[in-house]
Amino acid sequence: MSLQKPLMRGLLAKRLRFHVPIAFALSMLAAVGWKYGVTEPRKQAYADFYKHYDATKEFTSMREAGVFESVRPTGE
């Protein structure tokens, strides 16, 4: 008794018909998960930070700490 020969004709097309929709669905799921799991919380965190951020106050505190070489603190 001999083994049946594998069917090679149309094998790529058959496997692609099966795997391409699965790959597409998984990639869309990953993209949606990344958008709502990473991107949206990050945008919200930036919005919350800059809602209460005062650049002038931050600059004044860094100037008084002596961070800048081109701007002297007000005490000097």
Given for the second form:
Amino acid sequence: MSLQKPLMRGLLAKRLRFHVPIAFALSMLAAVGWKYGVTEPRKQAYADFYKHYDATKEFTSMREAGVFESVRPTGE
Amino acid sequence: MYQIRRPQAEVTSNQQMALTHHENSLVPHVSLSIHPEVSEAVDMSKPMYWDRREIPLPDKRYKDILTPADKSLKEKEKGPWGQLSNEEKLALYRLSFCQTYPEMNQSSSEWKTVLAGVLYCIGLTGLVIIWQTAYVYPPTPRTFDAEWQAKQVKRMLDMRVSPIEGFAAQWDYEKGQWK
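Given the form predicted alone above, I would also like to look at the protein as it appears in the form predicted in complex with the partner chain.
To see the whole picture, the full complex is given below, headed by that same chain.
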């Protein structure tokens, strides 16, 4: 019963050669997915919000609702 | 795992690791006259035998005290191994080791007991919590009332909390309703 000599060296290198490219690919996939799934839509949402944003109108409606402490609603 | 044997012969030699004929006593000589029911202490400073996955070759042989048959077998082991029969090889293995790897690694049904205990404790805790809510907790603060919560939501919308992607973004300010 003569068995084949088992692999004695290069075990970590072998594992890394297999796993590191996969890890790299998955990480890149995650990064690209995040960019185009989250950050780009978010930037677009902000752009759309501020395209037709009237700060004075918002301020006035907030003031009338009575949420400010520095200015009271017009009428008091 | 570890066989505790009464010492049979003291050894002068210091060799502990070699597979030579040793009547090694790994148990220090204990006087049994005073407390016969006290177990003998294991001398952890000497090499020990372990049946563990991560220790394939323990520090010492399993069987310390060899019968004359074992000793003769050990003598035969010094010669060519092809002359050993399979039974002799197995006997030599069992001299050196207590359990094989499959025997050592065999699973038990202990997990069922453990799971039962855990679920039982969780159940008991649940009962304690139920009693607690009835007899220990003070009255809930007024901020939990539906009316207060409604006023809170209205105030958050008036303040435009997270108007772009969050809370107030879900409210339609023209129609006065949720989108």
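Numbering follows the first chain given and starts at 1. What you are looking at is a predicted structure, and each value in this text was computed from that prediction instead of being measured. In this text, rigid core is short for the largest set of C-alphas that superpose within 1.5 Å between two forms.
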Cα shift between these two forms at residue 6, which is computed once both forms share a superposed rigid core (Å): 4.5
